[in-house]
Amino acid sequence: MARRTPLFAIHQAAGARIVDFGGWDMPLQYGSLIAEHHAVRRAAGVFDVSHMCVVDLEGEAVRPFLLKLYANDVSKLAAPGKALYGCLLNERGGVIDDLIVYYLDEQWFRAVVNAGTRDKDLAWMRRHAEPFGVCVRERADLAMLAVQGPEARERVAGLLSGAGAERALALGAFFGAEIDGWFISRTGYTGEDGFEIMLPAHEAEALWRALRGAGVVPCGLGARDTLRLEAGMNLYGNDMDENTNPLESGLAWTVAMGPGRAFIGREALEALRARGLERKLAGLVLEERGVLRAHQRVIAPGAGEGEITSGTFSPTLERSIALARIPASASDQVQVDVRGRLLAARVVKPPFVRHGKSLVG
């Protein structure tokens, strides 16, 4: 049986088309995915992502535990509340997931990982956790919303004490912190601004009625992934996998390699780029009308053959967009085949749109 958010009812009683997402009932969407999709452009829609899991790691040693787990350098993180964008990896230097990781103090940092990664990512923390003797504990007990769009830090600070909307407002990108018994981050999936909100499961659904008589739309996966993917955000098994490495997805900006880091994977970084990658994930925008999809194959002349990874049409640009790996040595012209005919695409760098505007011609 698939899990449910604490939220689940609400999505039902709104009519939301409800999908299977990770081994979760998800909604898709509760009427247009296009009009969702721009109420986050425009002004503010909200996402029940309480399906991602959300992991305290505690314990004198839990700093030398992330240096050696994360392939980014949790050493940056000095300031309480931070937060850091990384990945965890395979020896071979797979991608087991992506993930974001907070500084709460130096016996606590917080994890909040994918929804469909949950039970190798937590075996997998346990499983290294051990020898240090970090206590990894699953926060079953809370739930979590995305509020994001140019009008949804307002929005959310209307719902909070005087002082509480103050530090929310005044809190810096990729900051998080405990406000009015909520933690509330300044992240998100969207290329918009906004909050993450993780707050007692209890709670939730007071919150989400909360944030819709504020006039915060209510939003669907179908629309997660149609904004995240204008902003250029990868997606865990469609553009990245333990079968790719970061370097070749786009994410080698999230890999610190600096003399004495000794995490994992890195090794298997070090002689990839000493070989030379030989694909690139890139960013595609086609030419022609049609509409590109996960597994259309790519040919880029003189050069060889790849895959589109994900792939929609953008409601922001009125095109179609995708991110491919496709070969290193790809020039800025390709063809996608599309149920058997080739169609003209561009080859751009990501992201396609950031705070509602467009960052391709």
Second form
Amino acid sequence: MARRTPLFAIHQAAGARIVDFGGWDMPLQYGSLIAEHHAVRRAAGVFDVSHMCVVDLEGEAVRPFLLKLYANDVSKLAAPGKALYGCLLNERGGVIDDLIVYYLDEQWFRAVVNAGTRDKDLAWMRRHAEPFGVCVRERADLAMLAVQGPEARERVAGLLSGAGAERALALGAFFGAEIDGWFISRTGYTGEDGFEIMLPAHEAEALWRALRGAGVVPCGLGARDTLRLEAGMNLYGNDMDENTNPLESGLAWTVAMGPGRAFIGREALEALRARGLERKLAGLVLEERGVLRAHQRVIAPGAGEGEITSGTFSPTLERSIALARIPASASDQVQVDVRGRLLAARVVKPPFVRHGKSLVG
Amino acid sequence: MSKVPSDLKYTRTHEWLRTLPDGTVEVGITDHAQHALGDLVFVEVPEKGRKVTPGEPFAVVESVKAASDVYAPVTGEVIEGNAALANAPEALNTDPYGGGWLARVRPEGAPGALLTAAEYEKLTAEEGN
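Okay, that is the form predicted on its own; can I get the form predicted together with the partner chain now?
Let us now look at the entire complex, which starts with that chain.
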């Protein structure tokens, strides 16, 4: 049977359409997916993301452990509460998962990993943690809500103590802090400002209801997907996996190849780079009517073929957008085989939308 | 509860048919179907003159999440696709039995096995939503 978050009964009572996602029964949408999408772009929406796995990493050698395991450089994490996005790589340079790591103190970092990769991530971390004496502790006691949108931070602040609200509103981008007994971070997966809140599972329902009372719109995984795609953010399993490397997945910016860094996967990435990267992950904007979908074939004239990794209708742009893995030498015009018809698409650099505004003309 | 007008015929694949005074039939997808698909953002209607047979995919409706085929419910010739849907696919959600019609077909011969409103209602109830 699929796993359920502490808010499952609430979603069901709200009439949400429930789908399986990474082994979890999750709300796809409560009503109109497009209305939920716009609520986040224009005001504030809340997502139950308790299916994601919070992992506390504790021990004297937790930083050296992450220097080895994480393809981004945790040396960048000097201020308590600072977050860093990056990948766990295997020895072949393939992506085991993408995650966020928070620096809490010198003996305590926190990782948030994807639901569908939880078991393999935990096994991988534990295997490598042993020589470092690092304890890998899954925080199944925590629920997690993402409150996103231009009004999200104010709505959350209104539910905190006076001092808590002040601290929450003072958080810089990609910073988190323990506030009023919750871990609140200024992070998200929508391209909008907002908070992600980790809190004891038994408090999740009260927070959900309070946010609803504050006018925050409940949003499902459907809107989460259209929002993240507009924001040009990758989805693990679609846009990258263990058989693709971060350099061909639009994630080179998360790989810190500085001198002396000896993280797992580095040698493989250097070899790949020396041979020359043949593919890249690019954004596509469909110039004709239709909808781009994952696995559709992309034809790059003179350069070869590729494949869409994520595609959707963009509610903000009112046309179809996609991420696609295409030949590195592709020009800015390609064709996509959409149900047997070849449609013209323009190659762009993601993101497509940022803070509610189109970036692709 | 989705609407099932009693004056229409239905298929097991969630199309509806309305027989017009001139003997042609208008075809669309049911309220139940549009609700299950969610917000529709793209529609491909059949071209005029196309010959269709029952069960043949003759239109495509795409929601944000997925593309779905719509099946021809009768044998015949398409006399018109609903061109207005190109710029207003949301009519399928807001007015599935009116402005959301997909095509008009001139039927040939007897129609296949169609459902009455009561039978269709029973079918959707059995499907559990």
